[in-house]
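Here's a solo chain for you in structure tokens, the form predicted on its own.
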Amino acid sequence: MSTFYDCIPCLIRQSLDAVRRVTPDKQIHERILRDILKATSEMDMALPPAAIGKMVHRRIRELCCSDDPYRESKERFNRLALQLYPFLEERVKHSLDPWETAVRLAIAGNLMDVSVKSNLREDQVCAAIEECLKERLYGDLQRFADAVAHAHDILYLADNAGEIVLDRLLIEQMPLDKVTLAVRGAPVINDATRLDAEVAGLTRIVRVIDNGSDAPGTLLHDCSAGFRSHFNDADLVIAKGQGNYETLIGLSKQIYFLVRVKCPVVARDLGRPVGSLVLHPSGSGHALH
């Protein structure tokens, strides 16, 4: 998905957020708010919001001396969902219908996101987790199960920390040996690592993989070759959230967007409101080379 306009005060608002979560200094700011600005006036509006996205963040982990500036944020909502995932296990366990069940509190989990709310409160995830198991899903379940009993090798494509933990609660109605987990390369934002996965306990139960990228998303051509491997061998992939939307959407792959619609730009894209819960199929299942 190219970038549009919108989406450039996002970008700005994201970097200054990530800024001052690692410095009070000023001067620091003041550089990276002219280095974003300098960007996006010379950016391939073409490219998704995730290539230049990748710039800022890097940027900043470089100018504030820091490897990972939301580690603290990413600690807080794995924790917060670890709490949860016995209570939310027990509902998928006795739900009427468990994967629909599953699907929902996957997608609830796409709300833990600091770059769309930096502020989010743990009540505020609570609630939301709750909503989504009522509201109105948008997409065929039925269709997204039959993918999943009918595909051989699966790769699931983790958004964010804490998040990742509730993604346990679906890849648990899985086959659990056809399903490869992959996470980011690097920190980026609070998008899930290795490390997020371990304390998920996913790294127990299915293979996980890292994209040997620190792109806020999938930009293919910034991932490892070993990566791409997995791409192109799978049959099935299933992505969560904007950012692996933004970058994925198009291509001509089986693919399944699992997302929460967090902004105007991606609801008028997929058709649907904002706030809303998404199952969105994409492409013939063709792979790339």
Second form
2 protein chains.
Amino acid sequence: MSTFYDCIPCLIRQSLDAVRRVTPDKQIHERILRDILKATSEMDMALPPAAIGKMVHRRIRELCCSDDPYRESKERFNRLALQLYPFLEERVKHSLDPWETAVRLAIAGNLMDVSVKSNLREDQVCAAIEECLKERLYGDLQRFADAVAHAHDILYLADNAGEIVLDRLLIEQMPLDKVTLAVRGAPVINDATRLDAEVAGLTRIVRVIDNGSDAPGTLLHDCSAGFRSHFNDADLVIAKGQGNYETLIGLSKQIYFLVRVKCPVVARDLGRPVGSLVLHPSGSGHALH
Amino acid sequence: MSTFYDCIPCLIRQSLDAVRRVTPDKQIHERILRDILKATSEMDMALPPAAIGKMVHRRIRELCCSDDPYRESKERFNRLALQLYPFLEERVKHSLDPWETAVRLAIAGNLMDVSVKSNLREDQVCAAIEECLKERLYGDLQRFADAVAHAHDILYLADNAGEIVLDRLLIEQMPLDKVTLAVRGAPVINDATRLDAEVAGLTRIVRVIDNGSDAPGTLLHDCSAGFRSHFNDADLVIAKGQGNYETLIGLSKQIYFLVRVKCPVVARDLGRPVGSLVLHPSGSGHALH
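One more: the block was the form predicted on its own; return the form predicted together with a further copy of the same chain.
Every chain and every other molecule in the complex is listed next, the one we just looked at coming first.
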């Protein structure tokens, strides 16, 4: 998905918000702000928003002299999700439709995203997870279950820390020997890296790879050759979150996007309201983006 | 008031919104967007937001080859306000406290502002005016009445078209021979110019001048020498709206700001919540901005 004009003010707001979370130094805030204004004034708007995100967060890490300024935030969300995990696992097990419950919880986890909602409190996470079990889910759960059942090589693209613990609930509903989980290649915002997959216990149950990139999405040209090869070989890709949606929608490949819609631009693109839970199949007939 | 970092993404959103109202041409939208991104990346952030507004709207007029792209919108709001005027005039006359009612209505008029709320419908205006008569008003009405009673030379700075008709209700509560009304020197957004003062019938009851500037506020250095002289001579300035607030707050002069708070930055600056009606005295002891 190309960057829409409306994404630009939002990306600038997010960048300001991001750098404020990392340092109280106003000079750095102003430098980041000027950098992103200048970069966006010249950028190719056919690129997806994650391309700007990558640039901004690299610059934040550089100016703040920190490889992983969101580590603490990621740990906090991982801890919270791990505390909830046993209860949610029971919930899946005893629900009338464990597949549906697991899909809903995996999408629910997608709200642990500091880039969109910066002041997310833990009690809000719990309330929102509860909501997600009741809300309308847009998408065909049976068709998704069939796609998983027929796939030989499933590539599951994680999104954020914390969320990745809830992804485990869904992954555990799949044939584990067929699943490869991919995380980001390096820290960017609170996106999950290998460390988060380990903390979530996922490295013990499925093969985990990283994509070699530090973009908050999956910019294929920025990913490692190894990841691209996995991506090409997979006959089913499951992509979590808006960053993965924005960067992969339009590819002629069987991809199921599991997204909690967080902004009006993606809402318009998906034809679903902001806030909704979406299971969106891509592929078949779409032009290569 | 300096431009806060948080104003930048908002100004960019407003600019995009403004140009879309004026033309459907996406190439012009993109040019405006790139122009404002570049300009803000280099701007002096000690300037108030109106300095950016001026630049952006000049560029929009230039690219759209239109001297006054908001003329239609201004006429629509003037018409609506003139339709309401006789009813509101009766309301002021028969209220227990005509001064308070007139102040509230003048502030209520301040919501007819296309720069902040772009899709304002007419029924929303009527409902919001009704709300303003009941809501809490932050400020000392008696002290303001005393300031008006003791002043010899009152300069009333109008803000938007439409709103200016409601300003008339308040101006009619004042000694008319002491009041000078100032409008913008040239069209910018839906800010009131001399034409709107005429339509509102104000040129028939008070002296009307223009400030010689096309900024959406009162940037004194950008105003005509004639206006600055009026400004300096006035012993009481009444300034409507956020644009005037942002450009004049901090001056060592007796100014009463009549503002409906429309954004979190001004809310923080004033110490009042977004949406509130504020009558805010400035002056005495403030450093020159």
